[in-house]
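First, one chain by itself in C-alpha cells, the form predicted alone.
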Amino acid sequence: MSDVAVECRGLTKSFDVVSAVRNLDLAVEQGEILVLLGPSGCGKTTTLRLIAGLEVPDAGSIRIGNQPVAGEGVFVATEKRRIGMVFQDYALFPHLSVSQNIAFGVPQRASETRVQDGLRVVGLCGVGGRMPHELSGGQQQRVALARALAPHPAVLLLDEPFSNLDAGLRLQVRSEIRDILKANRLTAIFVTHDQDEALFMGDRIAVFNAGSLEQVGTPEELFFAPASRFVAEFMGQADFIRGEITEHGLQTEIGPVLQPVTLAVGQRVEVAIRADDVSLVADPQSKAKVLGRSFRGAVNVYRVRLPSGRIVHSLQPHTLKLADGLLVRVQAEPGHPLAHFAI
C-alpha cells in the first residue's frame, strides 16, 4: 500500500490571463504536515482549492490515497474526496450548537460518538451545548477542527486557520493544533504566508513563487540550504553581500567564511547572511557604520551600512548598546555554511 496521501502531477490552473499554478508536482506522505508557503498571489491557496475539488485543474492530475480525484477524465466532487477543511474564518453555523456543528455532515447513527470523540480530541469536553458566539476565538478554531475531523477524512486541509486570532492566542492555538495533528497521526496540508508559522507547523514546507514551486524540504533544509535566492530571502529575511569562491570557502567584504563550496574558484556570488550570523565590534578604523537599532526585548537588531553601501543586520543581546553613527568591524560568524548564488 502506498505511503503517499496526496499526489499532484503536472497540476496547472489559470484564471483568465493569470497563471495561478504552473505544472506542479507535489506529494504528501501519510501522517505528514506539509505547509504551503509563499507571498500573496503565489498559488498556494489555489493549490489547496484544487486538492479540495473547489477548482477544476486545466491540466495535470490529483490522487488522494490510491484514488484519482482529478485529471485524465476524472473529477470527484469535494464531498466524496475524504477531505476535511478548516477555514480562516472558522465557518461555524451561528444558529447551531457546538455539538450540532461537529455533527453536521456526519451519518446520524455515528454522530453522537463522533461528536464526543471530536470534543475530546480538541480538549473541549463539556461545551457541546454552547453556541459559537459563547466561545473564544481559540475555542471556535478548535471546534472548526473537530468538525473537519468528524467525518474521518483521509487528509485535512487548513487555509490560513490562525490569521483571525490575535498574536498571543495564535501562538497558543497553533501549538495546540499541531499537537493534536501529530498525536492522532493525521495528514494535513496547511496554507500560510507566515514564515515563522511555517517553520513551527511543518514537517516539510513547499515554497511557492508566482505559481511555481521553488523548493520543498524540511524547515531546516529550507532555512540553511535554500535552493534559490527567492527562498533564501523569503525564509528568514536574509541580507545579501557580494563574495567570491575561494579554495577553502567564501571571501566576502566582511571577511572569509570557511565552508564547502561546489562552484568554481573565482566565481562571483551573492551570499545570503542573516542577523544572527553577523557580529559587531566597535572599531574607529572601520568604514562600516551603525545606522540604527531596533529593540526586540531580549535582543537588539542593528542595521549597518557596509563600505560598499550594502545593508546588513546584526542580532545582539539587549545588553549591547551601540550608538547610531558608530564605526564597527563587521564579521561573519555563522557556525554553519552560508547559502550563496552565482552572479
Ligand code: ATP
Second form
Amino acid sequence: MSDVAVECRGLTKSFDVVSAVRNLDLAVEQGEILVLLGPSGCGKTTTLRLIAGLEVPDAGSIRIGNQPVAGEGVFVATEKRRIGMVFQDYALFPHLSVSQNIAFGVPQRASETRVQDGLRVVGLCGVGGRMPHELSGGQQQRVALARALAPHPAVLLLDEPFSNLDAGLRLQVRSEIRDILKANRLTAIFVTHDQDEALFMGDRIAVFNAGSLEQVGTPEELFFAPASRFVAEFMGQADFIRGEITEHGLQTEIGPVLQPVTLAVGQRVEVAIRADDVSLVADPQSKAKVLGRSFRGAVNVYRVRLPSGRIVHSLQPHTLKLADGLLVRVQAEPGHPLAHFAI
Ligand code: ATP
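Please give the other form, namely the form predicted in complex with adenosine-5'-triphosphate, since only the form predicted alone has been shown so far.
Full complex below, order starting with the chain above.
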C-alpha cells in the first residue's frame, strides 16, 4: 500500500487561450496537509477542481490512493472519488438542519452515527437540531467541515475556507480546523493566497506562479531557503539588497554575511532580507536614514533608506524609539543563511 494519498503527474489544463495549470507534478502524503499558495489567477483552484473531478484535464493523470481517477483514458466522477470539499461560502443547505446537512451524502443506515461523530469531531455536540442561520460564521464553517468528513473521504479539499470570516474568528477557526485534521490524521489539500495562513496550516506548501509549480517544501524551507526571487517575495515581505560573492563569502551593501555560498566569486546577487534580519544602531557617520516607523503593538517596524536608495525594514522592540531622519548603521544579523539570487 502506497503512502501517497494524491498524485498528479504532468497535469495540464487550459481555458481557451489561458493556460491555467501547466505540466504539474505533485504528490500528497497520507495524513499530510498540503497548501497550494500563490497570487490570484495562478491556478490553485483549477488544480483543486481537477483533483475533485470538476474539471477534465487536457493532459496528465491523477491518482487518489491507489485508484487512477483521471488521465490515460480514465475519468472517475466526483462522487466516486472519495473526496470531501469545503469552500469559502460554507454552502450549507439553508433549509436543512445541521444534522441533515451533515447526513447529506451518507448512506441512511450509517447517518445517525456519522452525524454524532461529525458533531463531536468539530466540537458542536448539541447543535444538530439548529438551522444554519442560527449559527455563527465560524460554527457554520465547522458544520461544512463535518459534512465534508461524514462520508469518510480519502482526502479533503479546502478552497479558501476562512475567507468569509472576520479576522479574529479566522485565526480561531483555522487553528481549530488544523487541530481536527491533525487529530484525525486526515489528508487535506488547502488553497489560499495568504502566506500567513499557508505557514500556519501547511505541513508542506506548494507555491504556484502562473500555472506552474515554483517550489514545494515545508514552511521553514520556503521561508528560509526560497528557490527563487518569486518565492522569496511571496513568502513574506522580503526586501532585496545588492551583493556580490567575494573570496570571503557574501558581501552586501550593508556589510558581509557569514554563510555558505555556491555561486562563483565575482557573481553579483540580489539578497533577500527580512525585517527580523536587520539591526539598527544610531550612527551620525552613516549614510542610511530612518524614513519612518510603523507601530505594530509589541514591535516597531522601521523603514530605512540605504545609501544606494534601496529600502529595508527593521523589526525592533517597541521600547526602541528612533526618530524619523535619524542616521543609522544597518547590519544583517540573520542567524540563518540569506537567500540570494544571481543577477
Ligand atoms: P484565485 O486565488 O483568484 O482564486 P487561482 O490561483 O485559484 O486564483 P484559478 O481560479 O485556478 O486561479 O484560475 C487560473 C486561470 O484560469 C485564471 O487566469 C482564470 O481566469 C482562468 N480560469 C479558471 N477557470 C476558468 C473557466 N472556467 N473559464 C475560463 N477561464 C478560467
